[in-house]
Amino acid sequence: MTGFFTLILRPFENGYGTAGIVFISILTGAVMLFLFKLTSNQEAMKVVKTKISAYFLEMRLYKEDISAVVGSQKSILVANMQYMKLALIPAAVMIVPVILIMIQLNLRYSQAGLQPGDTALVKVKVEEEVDVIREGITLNVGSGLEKASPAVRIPSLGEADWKIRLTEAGIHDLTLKSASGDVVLPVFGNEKLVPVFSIFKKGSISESIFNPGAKRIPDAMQIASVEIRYPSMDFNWGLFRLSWLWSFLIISMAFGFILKFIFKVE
């Protein structure tokens, strides 16, 4: 999935983030509409929607008759429940690809890489019952990075923190050394809109799904997680700014709603 999204979003890497989120949102709206039509009983949905329209018309025609209006409202409620039941299986089918798409977009559009001169906090958490002082964790930075503060170790939280500063654009390495081993992790200072990995943990199924492509902390190390805090990214739509999530949801749903009438999807 990560390789596939890197391929289709490559034309938008060089500063065209807005165009990229519009492109993938429109594509998602079209694909989800197709999946909905493919996995749903369109004939049954059409019958239910026709019934709902008829019950609304009945309410207007007999608006002076309270019992008739109440009866129509009950019928509308029952018909809506029937429609929701018919939509349950298509929704279940759609949720899997939508989650996978959102994971990929989150990697690319939730955080911005550092710019030269920017600082970032590096938070290292050790495993439970491990003494962060005795573990002796140190941080070394390669070219393109420098330490902006000395280590701050918090035994009560099992945490060690540093501030680093980017001095040169590009993807650079920092090395964490401890009594139980070493690990080299990337720091993203690239202007291209590539996946920015901010959290690193040991390998697991959940990490493979929700943080695909991130460097893993070796199992032998007593470090539970490493977090690098990058600036958040949002999109300027003129009168307002939105995160990638709201931008994606609004554009994909709006485009799907438009296509719904073109392709006659109930």
The other form holds:
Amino acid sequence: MTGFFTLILRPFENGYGTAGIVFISILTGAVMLFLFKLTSNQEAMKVVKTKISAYFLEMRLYKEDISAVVGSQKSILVANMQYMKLALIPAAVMIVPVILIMIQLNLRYSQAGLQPGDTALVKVKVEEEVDVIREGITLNVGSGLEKASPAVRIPSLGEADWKIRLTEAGIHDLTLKSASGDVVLPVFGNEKLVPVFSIFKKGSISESIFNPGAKRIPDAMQIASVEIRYPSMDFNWGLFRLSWLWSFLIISMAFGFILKFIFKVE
Amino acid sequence: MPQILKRKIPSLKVLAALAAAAILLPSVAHAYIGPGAGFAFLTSFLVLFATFFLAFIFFLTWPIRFAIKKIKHRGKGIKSDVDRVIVVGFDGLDPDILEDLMSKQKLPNIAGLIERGSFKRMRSTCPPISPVAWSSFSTGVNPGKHNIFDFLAPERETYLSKLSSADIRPPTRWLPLGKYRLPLNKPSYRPLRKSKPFWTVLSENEIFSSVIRVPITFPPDEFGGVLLSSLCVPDLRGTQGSFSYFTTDEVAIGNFTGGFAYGLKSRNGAFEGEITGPENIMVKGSPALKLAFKIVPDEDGKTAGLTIGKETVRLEPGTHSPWVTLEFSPGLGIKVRGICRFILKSLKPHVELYATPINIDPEKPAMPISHPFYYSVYLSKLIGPYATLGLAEDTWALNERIIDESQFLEQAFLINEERERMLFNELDKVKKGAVVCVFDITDRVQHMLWRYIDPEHPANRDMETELHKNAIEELYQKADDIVGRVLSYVGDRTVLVVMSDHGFKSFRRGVNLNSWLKKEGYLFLESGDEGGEWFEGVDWTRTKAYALGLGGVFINVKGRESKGIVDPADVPNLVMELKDLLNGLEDDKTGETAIKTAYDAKEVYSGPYVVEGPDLIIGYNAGHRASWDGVTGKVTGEVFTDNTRAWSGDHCIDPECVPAVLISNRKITADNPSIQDVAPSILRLFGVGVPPYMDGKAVIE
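What does the same protein look like in the form predicted together with its partner chain, given that the last one was the form predicted alone?
Time for the whole complex; same chain goes first.
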């Protein structure tokens, strides 16, 4: 999945993040709409929608009669429930690809890589009941990075924190050494829009879904997670700036709405 | 590819993890499930919001509207013990047949209603024709006041006929735009029925009415209620109903009365044709709009697929398809929509396809067919597409033997089902006010299948006479069933009126009055013994009288008709002379009395529009009626002819021969009520004063 997204977003890697989010939103809108058409009972949805509009007209036609109006409102609510019920099955089916897509977009567009001179917080959490002092965790940075602050160890939280600074663009290594083992993790300081992995954990099913392609912490190590806090990224739309999520929601919904008429989707 | 993706992951765990994802992802993403389902839930939310908002507005404003209503009608003193009046009209329900079937205990619901209330034979109008009679029903006045004397009225300038009830004219101002022209004003739809229907009077007293398919309500009246138009609503082509017949048999291609035949082209195992739609008034010359279709026979050789535009319907042999939407494109992105049903008549040796007249699509009506205009849209959304044509049952197709009796009955009952759903929907909605619904099926089926109950009928010659022998009896039982269902809506404060506009009799022999007038020296042809339709070949410089429509004779009056020769002062004497000759006229072949009474219009009508009607109204005796040729102004060599058409029953005869039916759960006080009495009766039941111009009297207590 990550490879596939890397492939289709490659043309937008070099500073065309906005175009990339527009492209992927339109594509997602079209695919999701098509999937919705395939997985939903369009005929039944059309019937229910038509009935709902009939009941609205009914409220207008018999507006002088309270019982008729109340009856129409009741009919609208019942039909609306039927409509929602009809939308539930396709929604359940579509939630899977939608989440997978959003995970991929989150990797690429939620955080920006560091720029030379930027600092980032590195937070290392040890496993429960492991003493962070005894574990003796140390951080070594390779070329292109430097430590911006000494280690701060908080035993009550099982946490050790450092501040690092990017000195040179590119993907650089950061090595964590502890009593239970070593791990080398990437720090993203490149200008390209590639997946920015900010959280590293041990291998698990949920990790493989939510953080696909991220380097794993060896199982033997007593470290539970490592987080590198990158600056958040948003998109400039002229008059306002929006996060990738809102941009994606709005664009995909807007194009979905247009395509709805072309694809004749209820 | 990342290493993690190469691992084998148990699918259940993956699904469980994905399900958990909805909870774990950021809050905005929780709601996001793609545009399709997203729109579905968004729409649901908007619907809920709109419903509650409208409910809020409704309940907030209701006391204000109620107070305004009370203040507005202060002092009018409307007091009534009736909440609702339900009028169920069965066009052509005959009292003789009704009594016969009741005596055989075959109509339990109607018999039960009569036992609780009353039943009277009711006087119809002169002539007892649906447009005339239903107009008197709705207005409470005689034809001299409502201006409807027949289906057709003469155009005095040209001697051609025009529709008596509505005047439809295209836009008059245009903006040229290349090959197109854009209308700058709207088409005009002018009702020709005068006077005021009782639902308008009720509306003026803030009483709501639902009026469904009462004849002569096109264009629809504007009043405080809902109305769906009926008789005289045209089809999309602007005619009163033209069917289409498509065939590969070139011999059968031509024109029929009430329809057209078209060729089908064979191509790669499929058959292609074009449906002719309305004239494209946006293009100079107004060429007819066409819609291509394709019939692809299935492998079984019996069924086929019919593709029109993007829609494909399955056609079963000999039976009606569902309604199919036809979308014509006159240009500039404008669409005109109609609906029709198809019957696949045969695939071998010739492909034959019947299409009903193209009804105006009620969901997107091309002209006003309801009040308010969105009432037809509402009904269409609620019950699906339905017949909108005035004379929706295709009697001409059966007359021309394009469809058979079974198919005609199927069509009539399909339309009746739609009507029933409309009526019972209104009964569910309208708890206070008038609900009026007219069922046409009783009229149409008796017209077309009467020969089955009349063994001596000329139309039975060489025809099958057994298959539908019980059709009329079953029809009355259907009416009884409807009455039974309506009775479940009738409480102490509801008055139910079950009625018809006229009865029915056999139509065995036709009388061509124009031929008779020629024979007697009142009408002359320019040459020869026979003329054409619409008085083709008539010498107006010598003609003193002519007959047009189902019961009218007109004097060719100087100053009124464009080529009139009879001095207005001589008209009364000429009318008297013709009346004497026509009264008791005998059929020269059978010896039967063909004409019972010829009525002087001045004696039977009163009011400002008497001058618009015929000078004489012919009351044919039972068994006779105006001949098919005579109705359209064609002079033939014979005065009396056998009627061999499927249209074998009729009522356009002397009103005394075809009384109507009036039944109510309340007492009917008059022994011999008239159809004009129904409107005043309904007004009085609601406590509304009967306007003095009404000719009828309140007869239901």
